[in-house]
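Quick heads-up: it's one chain on its own, the form predicted on its own, in structure tokens.
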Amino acid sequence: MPVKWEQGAKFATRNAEKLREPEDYRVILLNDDYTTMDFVVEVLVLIFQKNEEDANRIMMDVHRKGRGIVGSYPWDIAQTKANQVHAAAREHEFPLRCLVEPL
């Protein structure tokens, strides 16, 4: 059935909703005494798509400072990456942990 347009009809308008960028959350790897440096670098390259140089720099931060900032992501991506880290660590029997915290 075709729509009939009436002369002088008024259309309801909605106020434009203000959209915000999603908040970012920081993903941080934590040091432990058992996870190998090579595994940490592998996680950084495979899960976080870091190049070898950046992965080694972050790994050394984890080793020396006890924690290393991997990156900032929207909540769902940060949580997914943290879950991937924990799953990979479990699979390889390492206690590697990471945190997701607001910026």
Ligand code: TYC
The other form holds:
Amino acid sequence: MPVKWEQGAKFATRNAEKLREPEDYRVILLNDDYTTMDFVVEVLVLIFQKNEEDANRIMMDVHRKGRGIVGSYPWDIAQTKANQVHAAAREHEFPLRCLVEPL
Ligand code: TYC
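Form predicted in complex with this ligand, following the form predicted on its own:
Next comes the full complex, this chain leading.
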């Protein structure tokens, strides 16, 4: 029935928009000369739930290019993760920094 199909399509589109909507902020990791590679990988695994392979790839990308995208998250989650990175870095006396930027 065409009317029902059209309503279903609209509904599906709205749901897809809703699922994308909250991912508004990128967490950007910055390179530095002092934080160890192992610590950065650990941060990516424990705070950002990356697997070892992705964590290594992201860490090496940041190491080579100076900065890199870790992921996109709703604002409060991005802020919380950035705070957790800075707290862990401070605790281990590393200068590791990340930024939260709008998409
Ligand atoms: N450049 C650091 C080193 O050589 C490693 C590193 C990678 C530091 C990524 C920070 O976000 C970073 N030990």
